[in-house]
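In structure tokens, the next block holds one chain alone, the form predicted alone.
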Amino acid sequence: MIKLTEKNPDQAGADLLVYFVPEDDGRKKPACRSAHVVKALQHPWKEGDFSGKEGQVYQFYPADCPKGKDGIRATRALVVGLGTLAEQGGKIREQLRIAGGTATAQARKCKAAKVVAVLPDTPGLAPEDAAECLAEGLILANYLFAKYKKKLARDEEPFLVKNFLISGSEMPAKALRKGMKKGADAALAACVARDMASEPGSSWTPLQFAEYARKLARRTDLQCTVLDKADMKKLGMGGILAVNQGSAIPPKLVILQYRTSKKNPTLMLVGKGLTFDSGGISLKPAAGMEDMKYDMCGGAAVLAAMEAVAREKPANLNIVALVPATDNMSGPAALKPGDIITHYNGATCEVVNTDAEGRLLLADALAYGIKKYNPDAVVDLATLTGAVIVGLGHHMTGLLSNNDNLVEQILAAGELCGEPLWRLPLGTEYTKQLKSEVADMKNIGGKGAGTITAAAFLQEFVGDTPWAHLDIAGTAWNFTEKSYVPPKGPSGIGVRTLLALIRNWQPI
């Protein structure tokens, strides 16, 4: 799908040549080493009608353009604007991102089955970052859903771009392979959690979680271990249980390994993997129900992102990804307010309210996996509060954590990929919330600090274990409107998050 091409881009045959042009900082010509594109866009730079503003474009036939020596052979010649290049690192790889996802975006308007996009220079950032990023917004803009779309209009069927090539020009061709490859590993993994998502929850259901880790399982050096209704009644999971009791469909708990060496650190992810949420009996409004197959983002996110390791191979870490998975309805056997719980490590729950159910998988799956793999960090994911729009709208993920080492890392990785994290407080104020007069706690802690005392919950669960949680649930869908990432649906947030993280890990 993306190479790297080290002919002269105007000389390469496509659909669509592609060049990225910084905004006018006074300039009398534009910044590109295509003297054609130069000379071409010499009336709409002098009139301001083509400045490099981010997200600017303007496309023209060289066909139509005086052709001088060795003119431009592209069908369609793009010029996607930069905007002013920032200093900061992250800033200028979020710039090329969203370039790159425009350049897609005008590609699939016009059909572009093949696409040369040309690097542009960046001062202050790597040719091989360079080269990371801009794969990442091609890769990421290129994504469509339409697996059951059956009738459609002509002027209706999808079109993605089917190759694209990167030209470097003079830089070196081994740090811009290297870069590529790492953003098409994060972006096409990205895509497989946007996948998942986008399942209907009859199609996605906890066993289509199992299913999807075992053959990964099977095709790389990855070890999958499923856990079943009857494994979870034997060891006292009774977080999975009680909010599976409503459902037609059992429980999984699916964890997949990356093992490479004892001597190594190991990471533990865990990923929420409700795939269908209708609240239980604590039913939810009907008005966006349907939104509710979207509830398992969290699983997709360290499903995609354990493939992603599969390939990459890091050498200096062990990872251990959990997501405990099953739906949550309103059948006769439903989990009702008012019932008291046992999870996995002996600690009792009131259950106030059968839809703060996310909490109850993921603090058996804690429990579980800090017993069982000993980690040296764990980091879990999930679509968890609604107060988390509240405080943060769909701009930023929420994040808690017991350790700041930890914290520095996750939000670091945020930076880089362009998935920003907030971090929130946690402290015994707000466990104090949770202080149940029946049981050892309660599953709600009222109106106020809902994300907070959400993560408070979870935090009775990990012991002294360095643990962040993310709460996603406002970037999971309809997350900031960029290029690279749908208007509508699943944004496959997380994924690139993870990925950041284990590439740059330090021992906690």
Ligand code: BES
The other form holds:
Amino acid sequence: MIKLTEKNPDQAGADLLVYFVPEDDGRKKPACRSAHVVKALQHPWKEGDFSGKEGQVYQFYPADCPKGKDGIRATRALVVGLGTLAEQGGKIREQLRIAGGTATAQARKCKAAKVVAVLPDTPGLAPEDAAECLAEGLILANYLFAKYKKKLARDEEPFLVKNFLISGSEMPAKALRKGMKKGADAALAACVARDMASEPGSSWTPLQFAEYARKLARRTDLQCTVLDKADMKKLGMGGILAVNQGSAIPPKLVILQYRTSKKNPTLMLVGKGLTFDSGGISLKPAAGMEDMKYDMCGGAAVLAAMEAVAREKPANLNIVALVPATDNMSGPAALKPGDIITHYNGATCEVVNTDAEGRLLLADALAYGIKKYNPDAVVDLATLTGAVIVGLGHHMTGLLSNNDNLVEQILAAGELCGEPLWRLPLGTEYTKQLKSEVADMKNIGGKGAGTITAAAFLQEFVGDTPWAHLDIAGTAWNFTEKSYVPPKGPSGIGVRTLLALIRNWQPI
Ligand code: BES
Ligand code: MN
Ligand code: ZN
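In place of the form predicted alone, the structure of the form predicted in complex with this ligand is requested.
Below: every chain and molecule of the assembly, starting with the one above.
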């Protein structure tokens, strides 16, 4: 679906040929390798109608140009503005991703099935990395969830680009291919997570998580274990079982392992797999409740990342992924406010609000996973609190951790892949907010610092293990406006951050 072409792009047959041009900083001519495009841009550039600003597009029909088909062979030509190219780092990578997303959006608008995209010169970024980011943007924007759309008007018919070709002319083909593969792997994995999340709560249940993992293990060298309700009872996973009490659908704890050598460190990933959050007896308001099918985005991110791990096979790490999965319903046997439950590690919890359920599941999964797999570091992802949206909006993921080194690595990974995070503090003052009169703790921390008290609850279950918690409630859907993220619906957040973290892993 995405390939390298070593032909002269102007001579390539395509429905759409795309060039990327940096913003005009006093230049008389746009910086573009095609003399034909520079010619076509002569007037738009002079008049200031197209100056290479981020998001700007200029499309034309080469056949109408003086040289006709001797100039550019493609049916349509598109120029996409990159903005002023950053010198280095995450910014320039994001510029390429955004530009790739803009190109795909334009291609979809004019139903261009075959797109040739020409990699621009990026002094601050190696060709391999540029190819990675461009491929990522092109593919991430080529996403659609139309499975349940049966009656579409003709002009509503969903369109996706079928073939992307990237041209890098004089750049080394081997490096470009390597970069493109990295970008495509990451983007496709994020799209897998989006697909899972887009399914309604009744179609994507704990069983679907389990089946996805089992199938993945069958066709790769991952190992899959699924703990069911009876296993959980035996093991004493009172948190997951409590949340599941009000449901007619049994819970699962889905585990995927990627094993290399015992000598390598083990990274443990945990994702909240709450397939629908009604709030339980502490029922949520009706408005917007349908979005609570997305409460499994942490679990989706973790499993989708494992799919990419199975493909890339990092040599320096063991990875184990756990997804505690259930819905949170208010059936006749439902958990009641005031109930006291016992977690896997023996700690008791007074459930004051049944809508603070994510932490109950994660507590068991964290304690069990740490005991069983003895990881060197733990990262959990969860749509855990509405409070993180109050604090950070839909632009950044909340990050809370007991380990500065792990924080640095995660912040760097987020920066590399355009999924920014912001660290919030932990501390005994916050943990104190969870004090209960009748149990070891309660599941809500009262007024103030909702995201932090939720993380402080989890912290009780990780001991000294280096651990980081990503609160993705604000970013898992309705993520900040970007060309390569659907404006509505799940973003696939976390998948690429996890992959970047794994690819660049440094022992803690
Ligand atoms: N899944 C929700 C958090 C959430 C809210 C995600 C809005 C995305 C958008 C979580 O289970 C929850 O209900 N949290 C409560 C906790 C509260 C009762 C302490 C919340 O944030 O309101
Ligand atoms: Mn809830
Ligand atoms: Zn929830």
